[in-house]
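First, one chain by itself in structure tokens, the form predicted in complex with its partner chain.
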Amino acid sequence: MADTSGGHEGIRYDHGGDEFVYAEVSTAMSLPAHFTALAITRRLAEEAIPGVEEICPSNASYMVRVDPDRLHPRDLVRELQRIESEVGDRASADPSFTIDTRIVDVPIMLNDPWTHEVLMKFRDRHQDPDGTDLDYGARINGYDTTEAFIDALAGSPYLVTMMGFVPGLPWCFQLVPRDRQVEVPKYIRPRTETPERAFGFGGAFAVIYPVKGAGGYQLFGSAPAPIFDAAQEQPDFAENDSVVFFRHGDVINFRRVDEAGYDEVREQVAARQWRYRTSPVEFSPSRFLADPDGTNAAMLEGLYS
């Protein structure tokens, strides 16, 4: 049984003004806490309660925007508590609870020149002004070499446990037991600059920044393929009629590429011929928690076979 720490004792509900209800499953990130949030928000969406306007599952919590003119926020909390008692922790234990999703191959170049240039500009905001973000992450996570740290980062797939910040940004939580999960602090003060498609890490989460902008996560690399496409010029975005590529619940396998591999993808993007490689997955939280490495291996085989 992996990842049972960081469990929870009941959900804490609170009101974010008159329009939002916040439900904190756990203060700490864990897969069981996330699966509980997922099971509840999924049921909430199925029930289509009038007055529920937005359902936002997040890492170890979730948020609902409510129209208080149609549904009293306290009545919403009562509905959520009812669903909690019906669904509860079932997601992590019940083999019949599964998520129909997909595994996605995402090329990534670690220790790339573009994020390196930016991160060097902001050393005064960093915990380790004399090193790089990767060296720092490797050291505080107990890796002997940066290369071994990179192997761990790209060694197992991740689950998209939250979408947002800006349109299309995926928060990715690595599908490994807790003792193998990486954790790094965010910058002491956020940067004013982050390159588009930068691969960052903060807390226990990997992200890809969809667009250029501010950011406070450690900068580890760069993704050559777009994850946000306002004009929907790339085929993946046109076909899905969406400006964002990722969906909550996607499984992402970050595949290491070198600079030549990076350039190759960029050329396909320039020719508007880039396609993400994906494979459908029926993800079972209970099966995963019982056998993380076996589940990951099976998903990867489905993706690359």
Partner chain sequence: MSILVHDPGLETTVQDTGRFGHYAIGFPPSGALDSFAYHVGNALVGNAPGAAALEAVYLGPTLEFTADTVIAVTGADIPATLDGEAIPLWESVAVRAGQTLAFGQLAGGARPYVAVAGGIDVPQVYGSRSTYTLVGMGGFAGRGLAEGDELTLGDDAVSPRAGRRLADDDVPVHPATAELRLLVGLHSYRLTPDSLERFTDTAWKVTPDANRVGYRYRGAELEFVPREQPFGAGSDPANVTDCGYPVGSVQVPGGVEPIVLLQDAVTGGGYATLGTVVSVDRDRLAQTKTGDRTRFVAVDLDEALTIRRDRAAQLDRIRSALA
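Given the form predicted in complex with its partner chain, state the structure of the form predicted alone.
Next up is only this chain, free of partner chains and other molecules.
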């Protein structure tokens, strides 16, 4: 059974000015900590307390914005503590706590030539100036070969536990037990260049950079399909009337493709015909924590059957 401890003891509440309450479930990321944040924010939304304006769950925390003329932040904290006592840590073991979401197939080319060219420009900012980001990630995570490390990265789906930093960027926590989690530090000094759609990894989170820019995550590959479309030219973005594709709570399966598979997707994107493959999923935290591999296999079967 997966580690369900989460490593947290009580939630720390802070105030941000007159309008915001920040709640830190844990200083360390874990799936149980995220499920706790999710259960509390969902209950808060269901109760529709007057004065609550916005609710934003995150990796292992959440933030709430209030209208201080209708609800004092101190009173909100008391409500949050009540909800915490009612659903809090039990979220990870409660079979009735489920998340209606979707699983998404995301083609990814690992060890691709384009991000490789960029990362080699910045070796003076890296912990391993003589290797590559994949070599470094494999070594510090105990893998004998880079290929074995790549297999681990693409071996299980990921849960989007936060959106942000730049528009549309999904923070993805791999759905595996804690002892199988990949972790890597960021660059010693950030790059001034990161390609659009680069697949990066920092801490315990995988990301896809929506646009070209600076960055400090280790670069492991590249996604051929856009996750940000300002003009909404691709059908997925036009139909949803959104410039970003991913949503908090999505499950992502990074499916490895070779260069031919990468080019095939790029051709569909150029023709404005690319569509992400998705399937609806009822994700149960308790079921996942009891049987991670079985839960993942069932979700993937639903996606690709």
